[in-house]
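Shown here is one chain on its own, the form predicted on its own, set out as structure tokens.
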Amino acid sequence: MVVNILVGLGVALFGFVLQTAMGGINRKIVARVQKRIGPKWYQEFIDIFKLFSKRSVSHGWIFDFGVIMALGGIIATAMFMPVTANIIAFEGYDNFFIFVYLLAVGMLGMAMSASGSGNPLASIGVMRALTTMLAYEVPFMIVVMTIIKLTGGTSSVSEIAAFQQIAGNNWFIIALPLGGIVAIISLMGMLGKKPFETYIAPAEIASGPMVEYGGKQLGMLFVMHEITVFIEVSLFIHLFLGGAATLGVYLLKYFLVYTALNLISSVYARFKIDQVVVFFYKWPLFMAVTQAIIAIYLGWVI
């Protein structure tokens, strides 16, 4: 058990380092696309470490405890994430629904802390974040339930990835094309990429939930954010891109997925919050239900 915990903590640390590096590289790539030079690829590491060296202001124990709860919940979630077929800290516990529940702990901790700051802009941001979450999770869950049905009822992330590697089976992004499109759109919502960046919206609500944070607390939330992105992109890789047999394959898929989403985000404007909800409950939901009917009841799978 001690070894499993250490491996799990290693996975969480790996996720932080990987995503922080990928974030810096992507800032450079997007800058080049926009004909700018951009910061150095390791600038995000410098920013985070600099924050931990600064003092922070407290708005009460709920504000402080929520940050700890948020970071702890996300680290616990990352500990269960399989990286490759051989790198799994808690084999047999990489259940999709475990990730759903544990991610909620981190998000609720963040919501509790931001609301405890007393800033109305933070409360508006939290409300927008929870509304956006309800919007993208419905179509995404329908697609995932379709995958679980097609794989014989297993909800193990590693087993779903292994199913796609069997001869004759395609990755689910190909086998379920409508579902794959829904998953990509939902992933952009999870990551808060434009046009779904409504809960941050710096020009409208001064970064929303983040408005009152600084110093060590803001540094902890940056760490939480990087690990959260690692979890969500990794879930997409395992559920829709067949996982990875080796670390090199995993890193390549991770880079391609994250870079593609950033490039798409860089050319879009931000939706209003009502537009986000209407959009997800319109086209993605329609495509997810259609894909479920086609795959489960008609048996049409590519």
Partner chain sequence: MNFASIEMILMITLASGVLAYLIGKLNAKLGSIVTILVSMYVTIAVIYFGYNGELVITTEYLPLVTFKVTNIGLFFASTVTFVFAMVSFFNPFFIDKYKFKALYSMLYIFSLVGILGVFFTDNFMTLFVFFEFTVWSSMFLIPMGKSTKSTTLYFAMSTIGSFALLYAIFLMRSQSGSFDIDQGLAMVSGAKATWTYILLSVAAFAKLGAFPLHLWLPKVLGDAPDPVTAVFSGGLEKLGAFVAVMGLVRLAPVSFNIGAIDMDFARYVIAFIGSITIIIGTLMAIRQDDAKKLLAYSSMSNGGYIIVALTIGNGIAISGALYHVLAHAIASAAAFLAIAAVARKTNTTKMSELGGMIHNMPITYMVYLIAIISMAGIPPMGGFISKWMIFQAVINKGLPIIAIGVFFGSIGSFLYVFRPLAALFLGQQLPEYKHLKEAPFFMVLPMIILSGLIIYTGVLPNYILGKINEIVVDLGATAVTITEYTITGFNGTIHPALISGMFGVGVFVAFLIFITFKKSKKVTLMDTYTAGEFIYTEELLHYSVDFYAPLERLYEKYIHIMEKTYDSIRNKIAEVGHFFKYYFFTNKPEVSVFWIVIIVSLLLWGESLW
Second form
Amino acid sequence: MVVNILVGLGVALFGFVLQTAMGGINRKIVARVQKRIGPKWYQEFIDIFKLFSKRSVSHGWIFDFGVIMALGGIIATAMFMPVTANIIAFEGYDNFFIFVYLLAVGMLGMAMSASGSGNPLASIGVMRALTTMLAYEVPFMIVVMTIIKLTGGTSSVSEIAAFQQIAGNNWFIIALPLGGIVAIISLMGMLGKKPFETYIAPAEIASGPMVEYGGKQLGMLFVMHEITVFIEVSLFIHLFLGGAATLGVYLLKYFLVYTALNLISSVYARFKIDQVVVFFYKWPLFMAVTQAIIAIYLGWVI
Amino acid sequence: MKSTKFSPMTQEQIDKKWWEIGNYFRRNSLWMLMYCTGCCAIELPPAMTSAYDMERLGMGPMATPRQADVLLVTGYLSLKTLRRLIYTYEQMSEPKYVVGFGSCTINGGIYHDSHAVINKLDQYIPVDVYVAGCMPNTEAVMNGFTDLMGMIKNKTARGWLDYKERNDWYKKNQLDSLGEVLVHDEFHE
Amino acid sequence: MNFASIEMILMITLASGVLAYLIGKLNAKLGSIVTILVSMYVTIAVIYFGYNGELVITTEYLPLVTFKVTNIGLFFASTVTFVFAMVSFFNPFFIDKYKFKALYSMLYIFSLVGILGVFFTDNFMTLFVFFEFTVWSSMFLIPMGKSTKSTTLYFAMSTIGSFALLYAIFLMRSQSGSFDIDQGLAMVSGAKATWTYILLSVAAFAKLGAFPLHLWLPKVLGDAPDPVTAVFSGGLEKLGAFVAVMGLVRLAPVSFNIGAIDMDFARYVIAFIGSITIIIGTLMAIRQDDAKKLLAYSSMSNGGYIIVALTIGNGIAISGALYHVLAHAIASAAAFLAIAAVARKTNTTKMSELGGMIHNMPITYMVYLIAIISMAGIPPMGGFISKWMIFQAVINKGLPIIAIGVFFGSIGSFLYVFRPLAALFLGQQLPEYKHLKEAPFFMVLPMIILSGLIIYTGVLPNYILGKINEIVVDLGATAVTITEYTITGFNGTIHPALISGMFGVGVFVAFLIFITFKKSKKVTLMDTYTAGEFIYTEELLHYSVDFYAPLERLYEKYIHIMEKTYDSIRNKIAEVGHFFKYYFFTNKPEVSVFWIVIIVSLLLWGESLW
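One more: the block was the form predicted on its own; return the form predicted together with its partner chain.
Full complex below, order starting with the chain above.
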């Protein structure tokens, strides 16, 4: 048990290091897209450690407690995440719904802490984040439901990945093309990439939920954000891109997915919040349901 | 003969060591809060975008004073703005630095004889680096930033400590010019 | 005299109801304390005797009433009586606000009697009588709150449910020849089974507040006195779930089978309505300003989950539904009690008028937080287990359209449960409430017990799931595979204790990170980023009005559709009435006589027509 917990914490740490490095590399790539030189690849590490070295302000116990709960919830979620087929802390317990809902604990902690700061912009940011969540989560879950149904009924993330590696089965992004598109769009929403960046919106609501954070609290939220991105991108890799047999393949897939999303995001402007909702409930939901019906009832799977 | 055994560092030395490590991170990741009061602000877009790309120095714009490390005062400050600038400066989390842009923050510049504009910014809040010029070149702005980084490295960017130590003096100057820092007008009961 | 006899418990409770009235006439506070004692007694008696298998079902004094202890009855009875007992602690603190103080205590106990009767009988007539007894006694509790109008609505909707139940009973009796519940449900068949199915669903819908009979729920729960609201949401509403189990699970309607999903059409329709209930409940909850109404709509949406799960009707689904009954009962009771504790101090439940209550009432805040985590179905609380099982059932059955509702409600619940948290408890501390203190100990105590139970149901659900498995087997479905700590569903295994443990580990690590670094500087709530602007009024910095305005704007045009539908139905009925009045009851007596003769002869002939 102790070993498992250590492996789990290791996965969380790995996720943090990986995503922080990827974040830095991607800042560099986006800079190149914009004809800039861009920061050092380890810039994100510097940012986070700098935040930890600063003296922050606190708006009362709920402000601190929420941050702890946020990071704790996300670390707990990451502990269940399989990296490759072999690197997994709690085998058999990597249920898809754990990721969706345990992630929500972290989000709730952050939302609570942000509202506890007493800043209206933070509450507006939380409102937008939750509304965006309502938008992207439903189409995504319908697609995942299709996947669970197609794998013969397993919601274990690593087993879904293993299912796609069996000869004769395509990756689900190919097997379910409509669903794949929906998943990519939803992933953009999950990661808060443009055009779904409504809840951060620095120029509009002063970075939303994070408006009152500085110093170590902001640093912890950054760590939380990095691990969240790791969880979400990993989920996408395992559910749609056939998982990873070795660490190298995993890193490659991770890099490709995250970079592709960043490149898409770097050429878009921001939606308004109601546009986000209307958008997701128009095409992605329609496509997700169509995909579910033709895959489950008609059995048309590539 | 001197003993070679490990001599534990005092708490002070440990703190100093940590501070130096912290300084490395701080100077390589300066997040700015742009208080765009005057025309010098126009120098920031080229500094940020592909022409000069300050992100390669680890700098970037931030939305709120809580998150920011360095406050950029880009131009003249009227009395109304000064109040808000002081309020904003006090909200920043420590350590914090201030960069004053243009001659307006140094001596009032072309507004030196205006009744509504202050002349010397460092009377009211501590300024670590001035970038002179009316308005300064973008090269000068970038140079100012690298200067600030050097100062952080040499531990000479001590403005925020000075503001704590000589708080009475700063407060007195502020009150002399403003009457009071807080405002009560028709919007505030 | 046997104290473990249901009859005895019932009669003691009934008598103490009268006693509470008499004592309450002398001293209102004492009368309400009787309600605590009685409901505690009933809870302990039911749970202790029930789960030790010692409940005696023979009747000595009450005529025509027969009892039977079933696993499901026991489960519902212990859940609901427990909620009653916990809520009763609030009665002494609220009794001064009511006009009829003694009556309140009596009716509170009487509704408990009705509940007990419904859950422990094997006879449809007894069930109906006690069902009505509950409806009537609870009906008079409602107008002691804000308005009497909602009572009318409750009565009207309840009547629909009651008549549906009565017709269903008659239909079953016409086939089985007795009022016995098991026989009636087992023997009804053919088209009558479908009709019974529909009628029982209507009865369940009326009680659960499901679409389209949901209009009473928010009004009643919003207007009723605060403790009564908690009882309604945590207890009385669950009567509907009980009827739903009877109708939706134990009956097999015969319309036609939908081949693709291997599900009967009637079942699918009910599941669809359940799904619509979830969506409407969620959307309406999002736009409420009154915290009680918000939670009322959330009750409605959770009722939808129970309906969806029961229509699917396999082992996982039924256990999910029953676990949801329990999890939602305690969570919503805790949430309503927390709101009630705030309302007692501030005299309002409007979120736009409140703010920063966390600084006055931290324990109440924690109780509310735990309750909403469970209501939103987030681990490590009880709601996650039940929602997980319901999701499994929906996915396994492959119902994408219904899944939209189920997932929407689940994510939407994050939105609406967060709103009171942000607007009422967090945010700026409004000056008019700065002097308030935490609720008194005897109000905090039941809330803490409920919170403890919410965590227990989320961390170690297996004991209760074992009990639910017995019910599932009784209902003829396969039991859920559970070991000491794990639950295995269709799509995999979860280990709730492991999840909670890892959450603990995560929080511990985060806490270590937090204390390693420099201590923060304490600042006040008003010292906050305002883009350099000076703001001194707390209200201006408190975001609580129209919290989800951008989202609300998308659907606010459509929210009154149901009210309008009912209005137009009423107008149509009135028109029909005018029509009859015009043709049959003219001022020419011979026309009236003519029609009367025609109708009488039709009626006489009717036997052969039918």
